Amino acid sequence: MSEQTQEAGSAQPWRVVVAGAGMAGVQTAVALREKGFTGSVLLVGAEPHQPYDRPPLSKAVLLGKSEGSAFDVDFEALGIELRLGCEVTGLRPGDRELDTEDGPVPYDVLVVATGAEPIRLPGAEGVPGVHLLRTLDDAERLRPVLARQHDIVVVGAGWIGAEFANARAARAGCAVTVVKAAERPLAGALPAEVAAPMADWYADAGAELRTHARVERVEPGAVLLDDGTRLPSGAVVVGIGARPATAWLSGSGVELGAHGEVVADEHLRTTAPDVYAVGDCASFPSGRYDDRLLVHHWDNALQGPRTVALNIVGRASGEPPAVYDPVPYFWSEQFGRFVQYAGHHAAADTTLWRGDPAGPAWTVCWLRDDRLVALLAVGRPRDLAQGRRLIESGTPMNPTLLADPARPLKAATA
């Protein structure tokens, strides 16, 4: 991407508005004002809801144990003003005008955080009982499904797919059957050995699963798969993945790419002036690993907008430009098992195991040139705590006392 030239001027006050008011878009509003923003901020959500965290949605918030997840942000207190219920439609780069349902909404410098919409199920839209899980109404609308104990079809075994079919149906006590195409759960994220293991974790939470199954159609009480196989249901939860929610974007000049997320460079600019991106629906070029990466987990909705904030506000005193180049990092339930990833294993070319993974807690290692780039913690959260750090460092391991899970990671240095 070319160096740009920023047109906003170089003092304060400015209008800064934030597309999307998810986990991305609040935390850079937020973080304008911890860097001493002064100027205008305007937040645009799609959802009348007050801006809210969306991982308790598969978890308090669907088992009813909470009613909701809005953020604990005193928006009016920081000067932060809300347009909610209304959605953004397109950009006009030229004109400095973000296009949205209430009309054009002018800006100095435009942030991008519209995450990521869910991929739908095809032929199954409109079809009664199919359900989505993204949002606080998808959330409600699937409660009382779990109330009434359907037998329930999960299509997709991915991280989701996975935390509901056991922590919050199997737990409610319906009868969960859970149906991927690929030959393993996680298939996308985690290499075939890693996610052998994880198959085991459906049965013995008394969910069934069922790979090689492709969906052929679903219709009101049952899904059909293409090997002629019936499965009642009283309903189907979808978790097929998501896609950066850029389509708004056709046309605005904001280059996008091959998944359609907005294409940013290392400071999180994107190839419009005076527009950045963050979070879900943006990729951005790692240093550290020498690729592209696009993340749709929380600590990059996180992180990302501080590097948005400094940069923002270190246009005004003339700063260099902050990088963004981080460990990517996420956690999950899945099956009374706590999971955390850290890192980017592609990068690697050696794997190490600590621990067994039949075992209740296991470590999966990934290492290039002897430096650890990737870890996978089952249960061991020490493991994880450690290994981000060493992988932020950069520090040489040694592959011999790193494969003894009785050695802390830091102790298993060159």
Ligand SMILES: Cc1cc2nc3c(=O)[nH]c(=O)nc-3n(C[C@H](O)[C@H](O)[C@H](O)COP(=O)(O)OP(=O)(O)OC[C@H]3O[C@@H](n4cnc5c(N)ncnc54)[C@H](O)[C@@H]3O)c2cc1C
Given for the second form:
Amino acid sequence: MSEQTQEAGSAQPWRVVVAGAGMAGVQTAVALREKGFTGSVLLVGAEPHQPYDRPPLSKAVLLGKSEGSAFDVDFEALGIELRLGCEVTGLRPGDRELDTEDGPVPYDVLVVATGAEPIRLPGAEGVPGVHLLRTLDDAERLRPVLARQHDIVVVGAGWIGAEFANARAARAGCAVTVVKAAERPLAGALPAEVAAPMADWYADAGAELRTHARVERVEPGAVLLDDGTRLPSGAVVVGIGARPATAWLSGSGVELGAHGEVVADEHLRTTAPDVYAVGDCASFPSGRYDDRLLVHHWDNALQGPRTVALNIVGRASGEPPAVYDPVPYFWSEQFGRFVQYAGHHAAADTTLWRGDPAGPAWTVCWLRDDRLVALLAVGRPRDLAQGRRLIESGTPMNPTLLADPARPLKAATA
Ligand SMILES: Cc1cc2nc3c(=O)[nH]c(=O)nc-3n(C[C@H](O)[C@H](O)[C@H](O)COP(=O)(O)OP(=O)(O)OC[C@H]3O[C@@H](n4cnc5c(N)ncnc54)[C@H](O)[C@@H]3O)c2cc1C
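Please give the corresponding structure for the form predicted in complex with the named molecule, as opposed to the form predicted on its own shown earlier.
So here's everything in the complex, that chain up top.
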């Protein structure tokens, strides 16, 4: 611990450095101040922009309804130093130093919050008209593309691909084709019976969904599928997922998992001393679900930092570390529907429907031993709010009552 700590008479580490200035990084810095951290806080981020929020990029920002999505945080007033447009390139835990484009940065405690980066379509890089949607720059490049009247092909029918297709289809006369290698949208996230009704949403919105469609090649002006189909494309948007942005940690000794994510413990500590990891870049063991979770959603980048900040501040005062074991949550806007998911389900869990999936509002619940472990709510935010609490409390449910969509979820307990 540095000299300044002792000079200040504080037991708190003098300098916390946060690598990555996205949601998780910013929230960590803010939470440190909220929890009374008095040492210095430095936030290092690769992007040159004032830190911003990502969910609006595929919604209001893309549609031109909002210019940007900068966080409403007064960094100066909070005493948070920003170093933007500065890429972190390496970590030497033995020296307690971070390597950056601008030279080494010493730390007492480091928080890794470098998030995720989009998976690129092999062979499509450098082809004119191929876009990704992860950053503000991506969204700004895509806005005029969306406004132009030409065919657009979206590769990938995940949450973000669908949000883009929706934004595109919302513009009259704009063709959009979504190609998906699997047999249904959201194949990695939801079971077939739940994703099936969602396939109809594409057609209802005027977007063409082509499943079992594997991209063979992208060339200027066209996407070629492996069945020989040639799809004319004025632009291509690739939305095939994201992977943790952790390449800069290779050789540092920080353990990375199968997806390249930082393997954190239940206190969000990494395998290197005084190095924490949070947000899209890190997985953590969930005692609640008896599984290791890698969550790429906004709420995880909000809640995780609170645990990290608590543990940094508490550690200095000798308090036992807090455990991070949330009920994961996310939302998405899919073709005019508000879709929310809370919890975590496995293939062996029992699926139970509330409402007709052909209708505008329905919920799917997943039960394990009559306890709710997850739910997906389409246009039923009350189900989501109540269900999330019931998952948290582990209250036994009555499946018969639960299946009645007219009955509030909280009144369907055993
Ligand atoms: C278009 C879009 C829409 C989304 N919509 C939703 C939604 O509706 N609902 C929902 O729940 N979630 C949504 N998400 C997911 C959500 O935004 C993420 O889970 C959240 O942003 C994760 O925050 P993070 O800080 O961990 O990572 P990030 O937001 O990725 O931030 C990490 C930051 O670190 C920086 N960085 C990376 N590497 C380095 C390096 N080597 N050196 C310095 N800086 C570095 C990056 O530039 C970035 O600014 C959406 C994501 C996207 C891209």
